[in-house]
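Here you get one chain, nothing else, as structure tokens; it is the form predicted alone.
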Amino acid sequence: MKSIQKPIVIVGAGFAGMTFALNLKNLNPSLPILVVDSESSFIFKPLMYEVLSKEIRSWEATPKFANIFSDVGITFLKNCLTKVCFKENMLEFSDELKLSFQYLVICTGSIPNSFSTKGVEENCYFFNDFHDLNQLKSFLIKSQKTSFHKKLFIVGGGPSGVELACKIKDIFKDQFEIHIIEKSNEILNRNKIFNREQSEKALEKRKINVLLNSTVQEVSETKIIISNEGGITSLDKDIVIWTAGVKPNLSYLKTDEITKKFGRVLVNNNLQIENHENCFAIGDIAIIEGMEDLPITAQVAMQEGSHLAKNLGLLIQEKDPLPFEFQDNGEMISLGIGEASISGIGVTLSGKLAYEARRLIYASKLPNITESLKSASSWIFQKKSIFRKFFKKDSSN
């Protein structure tokens, strides 16, 4: 076995770095694991609708790192790191801070993608994260003292979109005229047939506009103008709320060292780095060669940093690592206050029913169990007699 000089250095804890921290000081307690954040709280992004609906607390969502990694004996550190150096196995931080490692892991996750379109960043919301989350909040609160109809446009008919608006025609009814402007013919294009026809269903019954085939040119502060097969519209508009694509976070390496693709790093099979053995990428970051048309989504990257943790133990005891492979174990979807749709593994569910499983598998999969029980406990001791239909339909398929 390699004597383990150094730590392994996690850079980045959202659903990758977390399951892969957690996953290796699991399967070998003694190895020496840092994780870095920029942030001090995990956020469980799945969730940040009903956090915007009430339907569950903030803190629900947002466990403190501190608490998720003392408790198993993992190091973290909350900084924003700003250069690697491949050769030297040296990292650089924001405060000058140099630390050298072992292994090393990037998981930096997404931000918000643009696409250079002229207006978003300085006139559009965004919901990527919490600071996202309250200043949109904010921004709809202070609108119920207005006028009602406010013009609410969506940029993205993919999920985030599609929850989105649902929650916000649910929580404030009448008080939005809400738009989704989607680029492709249909909603949710690469998601499941079940629940884009659910999604469909949902936003018809909350007269939710839906504009396909459109594109977005410009936002301003009064007007947003999308093209289309009709030629170029110039549309009054209250709030843009961005939803259209995300792109990895990746400031901190240069072009030169490392390979991408479609803007994200290429590893191999095994999760490498090209030309870095004891350096891997996984999350929304990584691209695995020969499997690019897997989904940015939790689920891959939940697998991915699980698939890791073994990976890594394997090269520690010097044997040879395993190729990754995706298991598909469905999708879910909110749909509105009470209300959700989910496909996968032999199983299809909409409405309150779909609702209650979503939060029930999205409860044990929070990071920190204490916080997890915390969280479902009671409300699961509630909802015994519904799980019992569920679970007898699931075992039926």
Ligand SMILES: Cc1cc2nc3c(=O)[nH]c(=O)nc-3n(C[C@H](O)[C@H](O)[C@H](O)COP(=O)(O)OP(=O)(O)OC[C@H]3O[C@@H](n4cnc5c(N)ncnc54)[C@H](O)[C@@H]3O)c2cc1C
The other form holds:
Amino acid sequence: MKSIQKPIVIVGAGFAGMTFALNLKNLNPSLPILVVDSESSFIFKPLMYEVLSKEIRSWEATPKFANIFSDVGITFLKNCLTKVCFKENMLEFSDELKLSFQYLVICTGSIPNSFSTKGVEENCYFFNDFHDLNQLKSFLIKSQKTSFHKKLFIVGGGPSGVELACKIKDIFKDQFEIHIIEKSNEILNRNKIFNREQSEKALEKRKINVLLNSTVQEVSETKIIISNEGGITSLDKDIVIWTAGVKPNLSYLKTDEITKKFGRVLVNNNLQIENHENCFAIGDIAIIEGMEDLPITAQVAMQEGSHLAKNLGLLIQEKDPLPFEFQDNGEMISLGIGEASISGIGVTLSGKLAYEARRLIYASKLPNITESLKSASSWIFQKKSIFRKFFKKDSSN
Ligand SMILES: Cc1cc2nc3c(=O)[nH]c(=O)nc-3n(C[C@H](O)[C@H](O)[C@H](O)COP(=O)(O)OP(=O)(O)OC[C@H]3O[C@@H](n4cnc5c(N)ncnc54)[C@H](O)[C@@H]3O)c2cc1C
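Having gone through the form predicted alone, I am curious about the other one (the form predicted in complex with this ligand); can you provide its structure?
Okay, now the whole complex, with that chain kicking things off.
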């Protein structure tokens, strides 16, 4: 067993970092673990649509890190990582704090990717964190008080775009004329067929217009410019929400100090960063050599977190680590108020039952977070018996 003099530092306490920290502490209670995050609360991103629609209250989806970690004896520090000095095993933070580590796990998630499209940063809304959610929400509420049929464009026909479109339609009814713009020839082109079909029905039912094979060229203050087979079209817009893609949040890494692939940190199948055996990357920022096609989801992030916790325990005991394997537990999509679609874990389910199951599955995801969700969402648990078959302690979505 190696002796641990400096802490195991985890930077980023989202789905990957949180799962890793809690599992590591559970498996090895005596290890010194320090978790650092630039925010004070965890954000359960898949429930942001329900926060927008007020189906759940914002604090239910954002439990405080201090509460989660102090309960289990993990030290939490709120700070923003600005630099990693790999040679010195040292971290630098925005308030000039320097911290040395024995092992480092970086998992700082994603930020929206505008793909350098002209005008996007200045003229679009995003939906990636609570700051985005609050900005969007106040704009939508403000516009509600003015005229009807405001033109709302959502760029990107992936899960975020589709889920957001259905929710906004259900909340604001005919206040907005909603259009989804998708570059490829179908929506949800990387998702399960069942969920795609259910989503198409949900969009049709809500009269949400979908423009396929269309690429956004520019967004100005008043227009959105789209190119497709028919040429270039400039359309009037009131609001554009950009959900067309994400990129890894890695501003604290210098370009030449680690190997990247598709902009993400390249790790081996033990989740170790190349040439830095005591450093690991997990979650959205990481790409595993030979497993480049894994989706960028909370499900993958959580499985990586829990695998790395076992592996680090093995490494500390000077045993060989085990290669990561992904288990596809299916996917769930929220489709408007009170509706969802689930495909996987041995079932396909849509409508209200899928909605209830989705919330229940999310509430069961992270044991320590569950406590805060449980207390506020006791109604979900009243229905627990109906959904027993969906409970799978180690599964994640
Ligand atoms: C609206 C929305 C809905 C989604 N729905 C689903 C879904 O239904 N199913 C699914 O599987 N996935 C879903 N996802 C994707 C999923 O949320 C991400 O894949 C997942 O959060 C990635 O986990 P992570 O730990 O890598 O990053 P995150 O969960 O984003 O956590 C990153 C953490 O790092 C912190 N951080 C960032 N930079 C720094 C820094 N410099 N210093 C310190 N801390 C820092 C952040 O504050 C954050 O707490 C959704 C995403 C969004 C935006």
